[in-house]
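Single chain ahead, by itself, as structure tokens, in the form predicted alone.
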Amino acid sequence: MWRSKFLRGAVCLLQGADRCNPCKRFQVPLWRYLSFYQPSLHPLLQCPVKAPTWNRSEVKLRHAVPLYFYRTLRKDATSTIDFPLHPLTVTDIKQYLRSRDILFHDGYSCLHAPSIFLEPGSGKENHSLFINKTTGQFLCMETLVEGTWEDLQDCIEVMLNEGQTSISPNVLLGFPESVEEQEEREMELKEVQRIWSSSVPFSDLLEEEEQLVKTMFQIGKLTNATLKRFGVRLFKPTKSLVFPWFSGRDSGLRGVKLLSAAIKGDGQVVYTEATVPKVSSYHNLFGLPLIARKDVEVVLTAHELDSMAVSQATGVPSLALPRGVSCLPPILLPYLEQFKKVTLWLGGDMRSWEASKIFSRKLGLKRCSLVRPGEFQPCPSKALAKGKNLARIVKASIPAAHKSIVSFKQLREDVYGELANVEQVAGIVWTRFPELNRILKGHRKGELTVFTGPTGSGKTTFISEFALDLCMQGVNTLWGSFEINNVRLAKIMLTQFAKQRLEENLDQYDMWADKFEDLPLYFMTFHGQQNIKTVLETMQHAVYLYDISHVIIDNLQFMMGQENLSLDKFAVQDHIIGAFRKFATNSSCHVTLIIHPRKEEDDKDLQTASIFGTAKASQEADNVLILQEKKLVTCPGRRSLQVVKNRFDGDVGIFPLEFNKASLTFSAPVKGKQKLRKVKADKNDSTEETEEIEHKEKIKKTLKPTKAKTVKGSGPGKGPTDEENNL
């Protein structure tokens, strides 16, 4: 109670009022208005903060009330994803703006409105406020004030309550940060300045050194004039290229990206990137300071070298995305609103082609064109090195928008691309499960995988390593764990990531946690039974914000309790599976769905028919995986993974798994040939020896297909036929 009164008094002081007036047009929710700030008598904050200026005359705080405000320590909270009870729509945003008499017009991905943070008549306020149509997040291009839709509503209400035509940007920017945030930001800024001041322009390098560096990074065709125009330098201590991030308002240096090259033992050159600040806070559109207000066309690339190659060869403005093909942060969309035509040339492989189609949805299909990858259209830097005509390639880009009905003539090049890039079409391969690669060939977007196994066999533990392997390769992953909480799940994945028991090596925790934090991994905040509609809305929200390409749902049964109890439970399950199937296809996102099996006898293997519910789960799924466990047998050879359906090419098979309790991993190779023994040894020796031989022969026959080659059709004698598996 005392806290709410204190906050109410603080808001009254900030509004320049002696007391709160309940008769005003709109009462600002106190918890929301001060959601980012916390009043405190913190001893480390020595100077009182001035109140924001609502009126032309500055309102001062009374000396009798020594209020101190500081921003609470908020580490990157994007690792967990929550969704409001009532999702925001563009209709809600438009209705609110109209009700407050705020003019706006539709853009490609944002609504454009006059900025409320600029004085009328300044000449800069015309439609410089951009409001994202999907999330409501806003950005003022002139003052760089940004925040959530709730923040903007609060600012508008305060402005209207005071009868003003504008509000000071200090409302959201005028409070000092916490001590921890200040220290972290200062360290990052010092590191940026140190790297930048220690780096050398290419024009200052010796000719031999310049040629060596250009050869190392394969940029021999890029001129020094182009490198200088984009501000690229060389950091000599690590022989890295330095790409600057300049602020759009004052051209101040906000960060840097370093590109390093290393030669492996086989002579292959490997390039690595590092950013300061960290990746989650690095929102640089490389080349943005070179964009003029009159430019209406731009080429988006995945790498800085590609952007410079396009600009030099075509003269068309070009920008590089900060995270390549993995993500297009919505915070960057306002900077791209001025362009009537956006050409996406993200690379020469199938993954770049898929990312181009996904990003074009965010940017607006009608204005986007895509450069189709192929042998004659590689990434821009390689095209420049090979002497290709980049202007012709950009001009030949195809529209991203498509009709509902197409002919084979329109699909012809897509079909050829899949035939010419078989390995890339197969998807991203696992590094920890090579046997799985031989059967499934890879992890592909837009598919639905159903995974099942006996209770207590380690389904969650296996699938967490299964997903972690892909996440470490840049697959943006969203976990929906309704059975175990996120802390326990994160602990399991961190142990698998470090491959050791961190409770016995706590001195290494921070090191591994820092590396783990950089993974594109996110968690839903749900736990226990959830409604399918809420879960799907959260998934769609995450796909838009973070370009999620893999969603794990653990497990299906936890979403059935919130549905209509009057319906048959099997009908409810079929509805949920159909919804996930539709989501995977429409969002081009892979969904892995864990389903508990029916109760089976301990001595029998599970099969497709063992999946709980009707046959819809196995029919809708592109892949069906079963974690087999022989409960009457001790390790090794106790667990195995069986692929009983593979819609991609029909290959199925089974391979053994060995669980390592120290690292909680299943990826350790099975060592040698060892005898299996029964848990209960209550029979005579001869009988026991006979059973051991029978078990050994049975496992040998079971594993034989995966050792030689994968098997066409179903598993070893059990389960549906090949035709049924590929329905």
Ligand SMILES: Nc1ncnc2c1ncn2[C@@H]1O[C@H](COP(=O)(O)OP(=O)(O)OP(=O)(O)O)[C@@H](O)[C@H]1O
Given for the second form:
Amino acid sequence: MWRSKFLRGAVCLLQGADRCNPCKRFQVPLWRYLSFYQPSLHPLLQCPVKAPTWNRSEVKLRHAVPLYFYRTLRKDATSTIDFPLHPLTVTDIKQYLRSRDILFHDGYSCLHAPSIFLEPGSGKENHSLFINKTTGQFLCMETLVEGTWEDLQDCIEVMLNEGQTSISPNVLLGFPESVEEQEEREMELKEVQRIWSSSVPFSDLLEEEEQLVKTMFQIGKLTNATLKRFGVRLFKPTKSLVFPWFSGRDSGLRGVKLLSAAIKGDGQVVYTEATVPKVSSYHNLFGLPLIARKDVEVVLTAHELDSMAVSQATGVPSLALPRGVSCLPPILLPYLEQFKKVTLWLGGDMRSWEASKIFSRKLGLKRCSLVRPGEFQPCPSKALAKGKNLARIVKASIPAAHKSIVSFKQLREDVYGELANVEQVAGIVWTRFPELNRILKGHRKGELTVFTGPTGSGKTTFISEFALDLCMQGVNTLWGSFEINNVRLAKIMLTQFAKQRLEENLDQYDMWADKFEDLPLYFMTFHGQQNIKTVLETMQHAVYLYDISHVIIDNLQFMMGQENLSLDKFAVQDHIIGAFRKFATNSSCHVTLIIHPRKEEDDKDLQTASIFGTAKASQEADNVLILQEKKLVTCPGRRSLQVVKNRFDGDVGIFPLEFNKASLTFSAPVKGKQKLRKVKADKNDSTEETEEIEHKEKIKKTLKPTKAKTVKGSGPGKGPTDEENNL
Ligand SMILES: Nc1ncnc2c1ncn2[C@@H]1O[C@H](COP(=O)(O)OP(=O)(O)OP(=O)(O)O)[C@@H](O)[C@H]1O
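We have the form predicted alone; now please give the form predicted in complex with the ligand.
To see the whole picture, the full complex is given below, headed by that same chain.
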């Protein structure tokens, strides 16, 4: 939301308005619920209610009435069904299609069926209807109609009720959006058109202007022909590159992504992205309009510039994911179904390597191959800039499907990668807890962390900030808060995010809530006792839908009551911890499990034995953290964090925590401005690094440090903040 305000602000300024139009205040929910309105999807996961994704203007009311009528009937019917329904499975989808005599066959991540949106004998290719096996999301590759499983079921029912064998793509009418949503959508489309029409193609730039922009974005090796083919333009007011979102070969503009460069105070060049519509609705596979139906091979990258580099250097079709390595939205999978070979070249670091392994599972291991990052295989745009042979790098990609038994020869490269990238292998470091980095070294996917502390000592409060810190760095996070409700938890997190009591600064609520809303943060809706199977099913679903890489379970005790009571308590606890351990490993997802201590003695620190009934549970955990509460007379309530187990490198230790009641934070306040250490290039630098430094100098000369300017908005929901103005 704040992005569209900013862009509206930028465009208003563009049009000579002396100030932003009064920014329309949007009542936006503070957090992002995972609540689908289609009961067929997991009802216990909630996400913003999404209207179907086809262009509403094509809809003809004539057809809509029966469908709308049908839906209203069914909606009432489902409201009487008790939750939880089981999440949709491929078996459910197959059973339904068979019951309607619709033939299908298995694809990679989708089922392929004859499209019901094509007149029989229309001469167009059959089996062009792709249905995602996990979510039911569908796409007709001929008409480009797409929608949810519920929408497809509705269309099939209406078609059968009318005794037809096909149905017009215009039949679909989503639930009427609220006036506000309709208004927001129209405003976004206007924004997109404004930005697009006021951007200029590179061929229209003056020579020196073109050179300056290419230097700024380090795309000197990309030709204007390539930029033109992909439709890239320059938005002059903010010197931003504009990447268009055309969803099909000949369809209209649905959105844009702006890439801007700015120089920070310390001389670092920072690249910032902004999308319209906002990032959660921005599902652009950049480069899609250039894909022909006959293409069977594609290179998937994490950035638009990388895609253009691959396409220009190798001639192989290439697409860029909308949100880099952070997620591969299932809604895009039907668009990738036609490819028999998918090469994932997501970047040059370990995070990209981890993501490519996870995404290849979603795409189907057999058809995927991965470009291993490394010194000689940076991201595509860097490889192009350094004159590397991109075709050879793509050719040298390794199959994602690995055999169950491997020799060291196959492991050799992975081992080297881990040794050469110690920092990245250590995981994501906390920005707010340097002491924790010193001991744990970082937060890694696939691990199980057990966290405990005395009752009422601040476990939830601490873990909330612990997880928020990682989420702010792009770690997709799922909360399972069985003890306190999501509103209260979100309020704690927002306070920690804003580092102030918003009760006393309500005029800033919208600004902070807009930023908070863009975090990759999701909540389960469980409360009170739950059984472990339902919780794990929901977590699995969330990992698939949102590429969750960190799940917090607060707390274990809420799953103890539902298990087989004939077992003794410790056996149940061991079973549950074992189940989370398995989930963490199989889903490459970090699980943080909060456990109430088994016994507490006021005058003694908690030990590992205080937590677990048996040694088994402590063996399953990779990390064991304890929030120690010193009940000292001198400083009552003094907390410390103790790491009693660290499987990654064995370091353990304890450090004090300073609790700030106003901001609910445990992180030590930053004392003064931390001077960023300048790393002097050492004498024997390789020529490449020297070139890199010279290049950076050149960019700094072209980029005048931007002076942050504030645009006074009107009352609540003020205009863009300083950093937004730096876009
Ligand atoms: N270090 C601290 N000093 C004082 N108050 C704190 C501290 N940490 C948390 N609190 C406050 O104590 C209350 C309980 O915090 P929290 O719910 O995080 O504890 P908890 O250990 O999760 O509780 P429970 O054991 O019931 O789950 C909250 O109001 C919180 O703001």
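In this text, all values refer to a predicted model and were calculated from it rather than measured experimentally. C-alpha atoms forming the largest set that superposes within 1.5 Å between two forms make up the rigid core. Positions refer to the first chain, counted from 1.
- Relative to the superposed rigid core, the position of the CA of Q540 differs between these two forms by less than 2 Å.
- In this overlay on the rigid core, F138 has a C-alpha that sits 2 Å or more away from its partner position between these two forms.
- Relative to the superposed core, E162 undergoes a Cα shift of 2 Å or more between these two forms.
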